[in-house]
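Only one chain is given next, in structure tokens, and it is the form predicted alone.
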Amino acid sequence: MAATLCSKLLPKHGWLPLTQSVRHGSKAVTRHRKPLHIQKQKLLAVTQYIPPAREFPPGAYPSQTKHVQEDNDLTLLMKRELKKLFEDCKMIAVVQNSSSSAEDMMTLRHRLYKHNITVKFFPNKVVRSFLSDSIYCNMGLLFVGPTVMFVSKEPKVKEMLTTLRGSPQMTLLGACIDNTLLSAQGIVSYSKLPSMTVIQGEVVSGLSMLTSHTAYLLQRHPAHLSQLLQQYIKQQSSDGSAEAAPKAEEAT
């Protein structure tokens, strides 16, 4: 009987209780790395090993020195022509040539020549090299791909736009008109402006109107004053004659 009770009350091998107490929270850390002394830190910094720079074989990387290539005689000749072109011409337009045939180009050149507009062909590399050292450096972005230049000594914007409407393969990119860089939309807006002759006529008419109005204002007051003085003299003369008549009658 006692053996049976002991076997029931005592825990068996491998038996786990129904409830267990679990400890939550971090464990206490008692080992911290102590900071090095300042003298030891300086000593380690001074005695730290610095490996030497690795030497690369020659030719593995491009050289940092730039080799300036001198322009040949043909390039110098084209640059001189471009310089003279920018000095003499007031309108220089850049147009992109989208696979235009030789016959269409000849027809376009003939139509533009009627308005004293000349078509010029220059390599983009030469033009960009010339523009990079000039005041027109911002114009170098237009010379990409097959491009041509329309130049004239006077700004013939309306005639150029009218001629380009008949050539859909030619696209206007921009222009330099009177030392001002304009986009394609700016060129269209520029063409809508009145001509210089009309503006000069309007300015002259406005100035002459102001001059005549000023002369009228300057002459108005003296003329009015003279009229008042004449009227005063007439009144004085009429009053004097009226007073002299009764005196004469009394004397007789």
Given for the second form:
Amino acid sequence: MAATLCSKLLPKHGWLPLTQSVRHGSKAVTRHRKPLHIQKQKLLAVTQYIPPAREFPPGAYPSQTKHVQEDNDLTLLMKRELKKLFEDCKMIAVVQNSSSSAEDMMTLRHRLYKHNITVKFFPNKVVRSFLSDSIYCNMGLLFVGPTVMFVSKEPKVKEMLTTLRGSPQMTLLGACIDNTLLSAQGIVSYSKLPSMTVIQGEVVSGLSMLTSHTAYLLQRHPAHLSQLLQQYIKQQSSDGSAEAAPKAEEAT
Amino acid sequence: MAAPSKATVVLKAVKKITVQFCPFESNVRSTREFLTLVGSEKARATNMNCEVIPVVKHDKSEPVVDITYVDGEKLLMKGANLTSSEMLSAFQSRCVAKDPQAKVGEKK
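Show the same protein again, this time as the form predicted in complex with its partner chain rather than the form predicted alone.
Let's see the whole complex now, leading with the same chain.
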């Protein structure tokens, strides 16, 4: 304002005016609430926010439709990978690691890789949503907190247990072996089972034992009879030879 | 609330911690989080003699944390209806009560 006044009053450059009007009396920053200009007042009154009328307060009734979050592409990719994993691998173990440094992790991975066991990391939410859709819904409870998955094509439980015993901070929670959900004790007892051939041999011998027992029972009587007859013949022959020997002695 | 009030867990006055839970139950989340916090590398580094033993069972029993202190006192926490932060605060208050000198030294 002062500059515009000055530009009118100053005919030539460099000349100060005789009178200088100083604007006073209307400061922007005041200690009291400055009354709004009437135009501003009108504008605010016209553009005031009127909230939509609600029939009931917002927290009174539960929401009817649950907004289902659509999976983004990364989630879909991970779900596809999980599906392939569950189809390929016979053994999937879930382990909680409360703490392990990167070196421990590397040594563990190296030891497990020797037995063809891979270590997989997946976000818990994705895994749980995938499992709830598939048949493995009861496994979803295991995936809470920092969990790691050990997967392998062959169920090599003994080697896995020995490797895990070496690292104390890994806690074995459960495993899904051959589509069967096992607890920690179940895994230990699974590792103590003998191999398939031994079990098959045991089953075959157990079944054939019954039939062999039946056959023995059926043959018992004729066998006994034949034994008795043989003994009788022996006795007869020994009597006959005994009689023949004294007769021969008498004769000679 | 997963993050505790203090960043580090000091185990100086603790001899042994046994964390027992059944992973197929639904009330074990806080116990598992407590195990994660207590069994971390930092916490272990404060006291190398302290043992942290997780026990996994399958008998629908309640999750239980059994802490044995150096002077023989035992603290038993049943984590079925507790949050991990509550358990941690109770545990740390006992630790501080037992070993105030170490705590004051750390604060300084």
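Residue numbers count along the first chain shown, from 1. Because the structure is a prediction, the values reported are computed rather than measured. The term rigid core refers to the most C-alpha atoms you can superpose between the two forms while keeping them within 1.5 Å.
- Relative to the superposed core, Q41 shifts its CA atom by 2 Å or more between the two forms.
- After superposition on the rigid core, the Cα atom of G201 is displaced by 2 Å or more between the two forms.
- With the core held fixed, the Cα of K192 is displaced between the two forms by less than 2 Å.
- CA movement of P58 between the two forms equals 5.1 Å, with the two forms superposed on the rigid core.
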